[in-house]
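Single chain ahead, by itself, as structure tokens, in the form predicted alone.
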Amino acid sequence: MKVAKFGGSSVASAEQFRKVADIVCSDVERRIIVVSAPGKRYKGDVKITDLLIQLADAAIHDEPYDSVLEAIVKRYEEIARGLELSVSSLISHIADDLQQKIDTYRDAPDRLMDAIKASGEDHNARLMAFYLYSLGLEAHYVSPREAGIFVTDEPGNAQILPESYEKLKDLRKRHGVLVIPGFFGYSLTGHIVTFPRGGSDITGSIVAAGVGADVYENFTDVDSIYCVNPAIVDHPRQLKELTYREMRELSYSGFSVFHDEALEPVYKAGIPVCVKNTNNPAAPGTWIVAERNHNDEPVAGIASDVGFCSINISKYLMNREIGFGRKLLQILEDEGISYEHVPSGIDNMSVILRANQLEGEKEKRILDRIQTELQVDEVHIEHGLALVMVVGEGMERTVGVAAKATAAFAEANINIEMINQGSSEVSMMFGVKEEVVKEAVRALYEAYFSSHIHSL
């Protein structure tokens, strides 16, 4: 049994719907389909999810929303007409359903936003099931509630409840092709709650783990996962295999192929993932597995992300002060701030975090608290940082990986602001200024993928 998830670009138009149908019909093992909301049809287009957010915002602020509601309904109608489907009742249901959600949750903004956002996937799953049925397949729409996807009641940040997996097993007993909307589940009190954005990947992974699928296929718009962002490096190397841990690190560090929470269910269940191209399904794709042979390619990929800052603290004999790190992190916890990395020396410590957490008065308040409560010699915040991650489970057993990176930066005349490597040695992090991050990524690509690294 295969669970196949189709992303927004794969279901953006009637033409894409036909490709999905061909893929589903070509393999009887594809028994469960998870779909996203319609994505962009072309550069500059607007995703349905973004239109739905506009709709919810307008309703929340008591502003006119008829035009955006009409635009949403029209997108589904265009898909239906392009598929030569007579679905006037389904299209009218979309408008009625959106209006009903607005009327129900008008005084609960978080609930309204979740219910409206989730409708993108929900309506698309209904349309997909209807289309597959019209082709002669025994296809059924299955709502997340019916499937058993029960989640915590945190609007916009749902977490799957353990009891869901037992309920999902029952899907194996169902006949035909089951079409499930991604991105949301139901709280135990019956409310629609969405996963973090990109959450259709999470749904697909949860369903694959719950039914004990042999393979979880994630269909997107590229032939494979590349070892580096193709927007930065022209024609980068395609990856045949990655491990779960490597993909997790790369997702966290800026790879947009997978939401970084999406792999956890299939990782725990040991289900292999294959990333494939809806527009070229014959391509082998990239496999994400528990283990791979690292001898030829100890480095799996290079990822980067911007928007970071560093709180830099100095205090003489800091290393002898028991509890210093705990007190520092307690200040951040009090202010509701999460951190990414904490490199340190004997008299200094840096905390790297996403800069958007320090908006308003928060930055000054944190600096004042650190100065006053920890009696430090110096504290300042450095903005405009980018993080570049070199990821690969084979690095630990390979000589010269770090040396290659530092030599590449030196040759490109790029200053390294900081270096950090976790104890697992799956990744190395380099902090550089945002304005040179693309040059840094290109330099590392040349170092690692234009020549071979010799393993022990």
Contents of the next structure:
There are 2 protein chains.
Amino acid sequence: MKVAKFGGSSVASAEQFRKVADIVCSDVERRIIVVSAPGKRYKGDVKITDLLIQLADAAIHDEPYDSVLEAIVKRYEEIARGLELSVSSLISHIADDLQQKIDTYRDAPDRLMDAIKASGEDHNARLMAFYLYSLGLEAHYVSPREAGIFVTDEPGNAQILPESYEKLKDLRKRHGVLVIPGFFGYSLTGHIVTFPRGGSDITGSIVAAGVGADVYENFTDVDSIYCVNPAIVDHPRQLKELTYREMRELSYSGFSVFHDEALEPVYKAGIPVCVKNTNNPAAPGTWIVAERNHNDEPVAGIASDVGFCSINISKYLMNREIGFGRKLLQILEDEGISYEHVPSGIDNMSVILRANQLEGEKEKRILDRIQTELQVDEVHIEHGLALVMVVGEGMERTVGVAAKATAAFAEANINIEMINQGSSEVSMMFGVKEEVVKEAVRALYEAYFSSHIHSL
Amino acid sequence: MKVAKFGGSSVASAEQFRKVADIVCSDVERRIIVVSAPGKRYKGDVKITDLLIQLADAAIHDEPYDSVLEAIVKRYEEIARGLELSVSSLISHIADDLQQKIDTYRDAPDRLMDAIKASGEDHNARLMAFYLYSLGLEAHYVSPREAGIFVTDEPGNAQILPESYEKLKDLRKRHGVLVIPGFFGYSLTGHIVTFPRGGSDITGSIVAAGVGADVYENFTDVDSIYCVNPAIVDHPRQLKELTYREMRELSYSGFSVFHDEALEPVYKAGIPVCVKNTNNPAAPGTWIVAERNHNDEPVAGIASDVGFCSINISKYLMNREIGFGRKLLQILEDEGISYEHVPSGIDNMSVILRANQLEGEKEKRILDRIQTELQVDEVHIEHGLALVMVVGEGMERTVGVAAKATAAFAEANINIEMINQGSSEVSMMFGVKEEVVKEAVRALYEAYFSSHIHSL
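Could you switch over to the form predicted together with a further copy of the same chain, since the one displayed so far is the form predicted alone?
Let's see the whole complex now, leading with the same chain.
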């Protein structure tokens, strides 16, 4: 049994719906379909979700919203017409449903926003089920409530409740193709609550784990995952296979394929993921699995992200002071700061964190606290740091991986501000100045994937 | 004004005493002399301090100690005779003093051990002062109590009390050459308390800081500090100059030149240190200073140490869990464990620590606590790790330092288990298996100091 999730661009138009139907019909194992809201059809197009946010904003601020509501309904109507479906009842249902949600949650803006946003996926799932049914398939729309997707009650940041998985098992007993909207679940008090960013991927992952699927197929608009950001390197190498851990490291820093939470349910259930292209389903796609044979390719990919800073602290005899590191991290925890890495020498320690956490007075306050409470010799912040991650399960047993990276930096005349590689880890982190991050990524790509001239 | 400390081998015999006298007489700025107890005169010789420990042990256990007491007195007598001093009163004073200390502290073994150990330096300082005086110098023995070296009252682990520095200033007003015994101070309750390992260096450093010396000269038996352990690399390069921070990183891991606490007082007072050879005082020695010009030589030295282990922890979505690192360090702190480095990836963290801290049940208990309290996916310990440190103030601004190191490892076919280099740090840490640590050090020495063929 396969669970197939189709992303926004895969369900953006009638033409895309037809591709999805072909994909579903071509394999009887594709028994559960999770759909996003209609995404962009072309560059510059507006996603339904963005229109829905406009709608909710207007309603919350008591501004007129008729035209945006109309634009939303029209998107579905266009899809339905393109599929030659009789649509009047469905379309009037959408308009009524949106209006009813606005009326219900007029005094609860967070709830209103969540309910309206979630409707994008919900209506699209209904439309998809209707279309598949019209093709002669036994297709059923299944709401997240019926499926059993129960979540915590924090608008916009739903977390799955463990009891959901027991309920989701029952979907195995259902006949036909089930179409479930992505992006949201229901709280135990009956409210619609959306998942954080990447929500439809999370739904697909939860459903796949719940039913114990053989594979979780994630249909998108690229043939595969690339080993490096294609916006930095032209036509980079495609990945056939990578592990959950590699994917997580990559998605964390600059790879927008999956939100980092999305893979947790399938990771825990040990269900392989296949990323495929709705527009070219014959391409093999990229498999995300528990283990891969990495003898040939110790490095899976290179990721990067900007916007980091480093708090650098020095104190003579720091390393003899039991509790120093713990007290430092306690200050950050008190201030609600999460950090990425803590490289250290004998008498100094750096804390790498996302700089956007230090807005306003916070930076000064944290530096003052470190100075006063830890009695350090010196503390200062270095801004404008980028992190570049070389990711690969095979690295830890391979001689020369670090040598290739550092030689590539040296040849490109890039200074390494920081290096961090732990025992049994799947990534090697380099800190560089933001200005040189693209050069750094290109240099690493050259070293690992492009040429063998530089190999040591 | 210079404070000159003479180590054990520099004051081991009459011949060595003469060299010290020549050194003292050759520079009128050498106004304060700190001496160790007589050390080894040849390979296989016994240090006075070891004899004193035997004496104290025997007295504590009510065993006969006449022969060892006699051997101790005889060492001083030989030195005195070799210097053609009239010695009878001095020698009988030593025997009486040791006997009196045994009688006084018969019921306080810790005190007895400290008092007896400290006597090695004390009697040697008296003898040195007497000898210098006999040469016509205005030399005075000054006891630590008279000098103002007041310390905490923990036998064998004295820490200087801040008020000492005020008192030590008065030594500037004294005339002649002052001879102070190293290794111990007096608690405020009047007891002799010895410093931890490297105690005479600590005394010299404290006195130099207290009197605001122009330089703290540390006389030993080598011409200079080497850039790498001569037991691993034959005839390594001598260092002309290094910074306090570099010295501290080096002495921490495998360089036995200074105990890591010894330099703190001069570091804080900004007093330069010169390491010189008593047997070859014309050699320029090695200077330890606050800043050095490191344009030519970004790397100062290479140090290594064995006996480390790594606790490796992984947990999916670890990096989203605010407080995870703090809780982990809290467990270690509860268990009285100090750690060296905490390299981390997105979902994993390693803690590097000295393995001798995990004796007995502790290892299992710590792993259990991490598993239970932090709900990690996996935790295990990797034993047999060595750390190799590349140390140098210039590294952080120099492209290619890391490349040289990692290329050297790759060429020597050595796998790097860990790398740790923080922003604005003075060292780069590599973790390797203990079996290959010497090869690793030699490979790095080749890369940085020996040849320029491999340079990038």
